[in-house]
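Here we start with a single chain on its own, the form predicted alone, put down as structure tokens.
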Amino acid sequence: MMFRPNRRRLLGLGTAAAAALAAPSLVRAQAREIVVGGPAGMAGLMRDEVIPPFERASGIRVLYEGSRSAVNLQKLQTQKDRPQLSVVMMDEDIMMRAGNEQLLTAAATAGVPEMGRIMPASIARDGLWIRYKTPRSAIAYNTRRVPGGIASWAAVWGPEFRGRLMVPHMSITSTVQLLCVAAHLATGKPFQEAQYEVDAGFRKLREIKPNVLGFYTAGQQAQTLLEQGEAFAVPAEISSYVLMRKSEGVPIDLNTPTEGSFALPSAIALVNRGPQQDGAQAFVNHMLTVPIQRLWATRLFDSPAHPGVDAGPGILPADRMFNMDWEFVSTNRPAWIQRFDREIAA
């Protein structure tokens, strides 16, 4: 995702710092240095807003490497038996994908405290990876060419939108909650069952193809044509970039689907064997504690991990958004991509 930070909104620098002093004064004896793999599109918050605190507390360099999800896993990969990241931020299934191969080990509350105070469902296989945010997943529209809205997912079906919606390929993580709201248009299931009705949902998307502009791989594509009017929706688009845009000025919003909601969780979590495993955990812990869990609410305007944080008008809970079954995602994709590449994006 494209994000731009505006530096006159820092938030609560002084009190991360804090935070961040709380680690172990191990961590806080010499210069070091990690390597962190997270999404490309939060490149300039990371490296503007979150990482400067932590930095500066802990007396740790991190460089931050931004990309895909799919991207770092495959680092993970072909780096296994000499690991260079120490952290890594991924889509939840791509996570669960690392965690299968071994890719990852669990945190414990012993370096990473905040893991005591967070919400227990944010935890997932007893560490193995923490879900830091969760971002609202729904469609973005342009407001002067959308100006009365859209109700719900089934309106972008209609040919008031041909050839002016940006669709996400396959390779894009919610673009398996576009799948899901396909199959429940067509069975009429409610989205826990009509996940699973793969079939009916690719039918379905063939349908939307006449609405289609372009498929997109990378968001910075469907989100320049969309914020210039070019594009009147996105479907399966995220609150991270969206509200956030919004409220910098751009006639863009995100909807609230009549059908409801999804989640697209974003999970964060040390790489096995990865170097400098004191320093990563120290940074898992900055992620969760409240000046940057407050940060993801305020900047990005996704539900955050922390009890203690106000999600704040206009951000739904994340028990208030569908979770897809991410185990079942997690092991079909690989051939859902094949199939869009062949049924819907040729």
The other form holds:
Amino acid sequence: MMFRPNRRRLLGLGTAAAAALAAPSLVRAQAREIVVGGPAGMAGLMRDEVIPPFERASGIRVLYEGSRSAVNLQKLQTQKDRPQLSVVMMDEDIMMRAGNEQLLTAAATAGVPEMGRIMPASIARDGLWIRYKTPRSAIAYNTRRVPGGIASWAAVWGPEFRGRLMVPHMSITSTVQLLCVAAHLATGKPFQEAQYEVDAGFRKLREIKPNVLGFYTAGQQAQTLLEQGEAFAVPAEISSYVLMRKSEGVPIDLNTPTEGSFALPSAIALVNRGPQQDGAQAFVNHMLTVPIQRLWATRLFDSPAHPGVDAGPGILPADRMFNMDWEFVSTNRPAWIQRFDREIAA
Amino acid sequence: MTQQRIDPVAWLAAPAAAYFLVVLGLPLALLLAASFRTGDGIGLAHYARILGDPFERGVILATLRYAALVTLACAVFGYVYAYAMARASAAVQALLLVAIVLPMTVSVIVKTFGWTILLRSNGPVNSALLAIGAIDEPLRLLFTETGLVFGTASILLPYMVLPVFAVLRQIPPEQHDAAATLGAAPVEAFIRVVLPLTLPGVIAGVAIVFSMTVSAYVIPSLLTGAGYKTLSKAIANAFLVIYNPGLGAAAGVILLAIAMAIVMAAGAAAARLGRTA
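Can you switch from the form predicted alone and show the form predicted in complex with its partner chain instead?
Up next: the whole complex, starting with the chain shown before.
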């Protein structure tokens, strides 16, 4: 039978089309749902083990959008007037920038009771963001290529690593720690003072160039080459990735440098004027509970924020890692990125 | 004077035109507006910075060089492939066509990661060169311009092969035979008869491959990381890393202008060939 359009049929079709288009938002409004923006590397663990128990207990559906911290910040900036994210998980210096731009709102124990049970040092700016775990940053190396391990940060400047290092670009947060190490090696000052010796750091970083196989902006690029032995080492890589892969039998490890390891806090925050604020607070609270905190320690080998969770052997407590001045990093990083491009990665 | 009426059939293009106006024209207009926005108001500061800074100019030149090398590689290898395909028997032609089209169904990320395996120090390329005694020790191919050019060319090769093949298959073999009858050697017959007739296909392929290379982001990011600077990487950097959307928008406009200039030049060259043919 041929379709013969008339006014009534067209009106009917229009109504049906409008209903079909509006249906997703109507359904979304009825079912409680929050959108969480977090690291892409944690997407699997979040979707498989962190989010399901929360959804079962609360009846709130969680959509996890995995991306880089910089991309999550841009989402917050572009959606400032009508945010779609309710919760955001980013590196601390990016979180600082979001906080300065009034893109976040403080959490309190009334809505997030677990805040009263975690280590006080984990709460930043009166709850504007919370360091829910602290990965350790040091040198990742292939155990077949470097069977004796790597004792110190200074070693990766040595000739045995010529053309065999995958070095992170300055747009990756851990690179600021490599800059601090370079400044420390150049000046002999402790990390606490060396982190401000930026010029000396850049001068020393230039000396590492003959050892560089490539500068990466996507972690997986370096990780693949490291695991296959094309790259011998990746300076400034984090425990969450290295130790998890090591536990799966991949021949890589994270060293404990004589000069010390760095803390790279993972932070979580409520989005200012984000939808479903109560659901968002419940999710942040869930991230701080003992079972989930234990998950960070046992699966990711990161230092938990909850004192009731035994981190286990091999996991350095957050207070024994050097934590950089993230305010200083956040202010200067855009300029460092441009300088890195011109002086180091050129 | 009689008023020329618009063919009613032409209105069928209206929905597509409206769609492109919204999804392409509007974002481009916003991009253009953003490129003039500076901290103090409106001006050309971002363009002055890009065009006045030797480092930024170097990025533009590196992008053009990369696109030119990839286009050259595609033109050489693609033409030979298309010629062989046009001259092959029906069965072999079908096989060659599948071989060139099938990789297009695979994600560019997968193909690029495949190249990182090929280019490793102990990968197939180095192993083959070592085996035939061409080199004494493995070459460094990963994160180099050589690896980038060959990796990109292999991925974009179909976009050169297909337009050249489309033109080649329309040339009757008798033309080549006629040239031979008139005394032209095979090479001369190819250069004076076949090549000029296939130039419209080559120009189309050049326009497509050059435009795709000049704006490529994923391939250079995966094959060279942050070491090899291109305009597309600079745009992403400006928006996502140094938080300077005006600079990123200006770089985007420059990239668009380069791509448009190439496409328009190719269009003009094809039209000129059409007139002289």
